[in-house]
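Next up: a single chain in structure tokens, the form predicted on its own.
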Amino acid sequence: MENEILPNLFKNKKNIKIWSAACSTGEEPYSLAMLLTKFLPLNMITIIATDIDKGALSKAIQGIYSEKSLENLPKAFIQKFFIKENNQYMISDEIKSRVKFRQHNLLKDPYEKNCDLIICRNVMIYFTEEAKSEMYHKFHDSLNNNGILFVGSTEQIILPHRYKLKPVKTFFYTKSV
């Protein structure tokens, strides 16, 4: 993501639209916002983060995490973007303000449009093949040309051309035009 995907997205435009679908309790979109600070000033970063679970979204909006939740995050990000209180870590308001959370049902609700990067990891495994097919088509339609769909490690898309997607790297797909 850091060394190839994001630099390629930023080659053609400075402001990219990012959707973190099925974001759960927010670790992923917040981590991405932190990573994006290597490429952009904070005020240029906006991530749309959606999930169906109101409880997960409430926790995401609070932005309070255990030390275990942060174990894969670079230490520099923890030092720069978190405040430690007792055994919990609160994400800074500057990062919090860059992620816009809202409820969304991947099976029923309209999808975001004109996305340059869609992250939908570790949720597709819970859907039927028919539902996955429908969602992959909708993700395709949501992407801009050269946009990227990033799926989880257990969710590699078999025969991505069926959904007008082509692999860029393992677990990263772009829109076929």
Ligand SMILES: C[S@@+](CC[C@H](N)C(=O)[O-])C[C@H]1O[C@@H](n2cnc3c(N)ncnc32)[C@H](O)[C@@H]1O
The other form holds:
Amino acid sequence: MENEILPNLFKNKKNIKIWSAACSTGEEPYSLAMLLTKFLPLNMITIIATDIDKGALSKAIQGIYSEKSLENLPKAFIQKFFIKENNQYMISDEIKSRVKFRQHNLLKDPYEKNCDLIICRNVMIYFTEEAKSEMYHKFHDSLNNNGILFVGSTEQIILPHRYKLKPVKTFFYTKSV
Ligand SMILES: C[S@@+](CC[C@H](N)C(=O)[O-])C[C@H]1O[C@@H](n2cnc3c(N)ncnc32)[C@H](O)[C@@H]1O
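Right, and the form predicted in complex with the ligand of this protein, after the form predicted on its own?
Everything in the complex follows now, all chains and molecules, and the chain you saw is the first one.
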């Protein structure tokens, strides 16, 4: 993501639309917002983050995490973007304000349009083949040309050309048409 996908996306434009689908308690979109600060000023970053679960979304909006959940985050990000209180880490307002959380059901609700990057990880495993197939078609339609879909490490898309998607790297797909 950092060394290839984002530099490529930013080659043509700076203002990219990002959707973190099934974001659960916010770790994914917040980590991505932190990573994006290596490429853009914070005020140019907006990430739409959705999940079906209202409880998860309200935790995400709170942005309070245990030390353990931060163990894979670079130390520099922890120092820069968190405030430590007792044994909890609160995400800074400057990062929080860049992520817009809303409820969304991937099986039922309309999908975002004109996305340059969609992250949807570790949710498709729960869906039937039919639902997955419908979802991949919808993700295809949600992406801009050259847009990227990033899936989970156990969620490689079988025969992606069926959905007019092509792999650019393991777990990353773009539109083929
Ligand atoms: C295992 S978590 C993955 C969270 C995060 N993407 C990650 O990889 O760490 C699965 C998430 O999918 C959400 N989810 C399940 N069914 C969904 C649906 N139909 N639409 C949107 N989100 C859904 C759950 O609420 C949960 O937050």
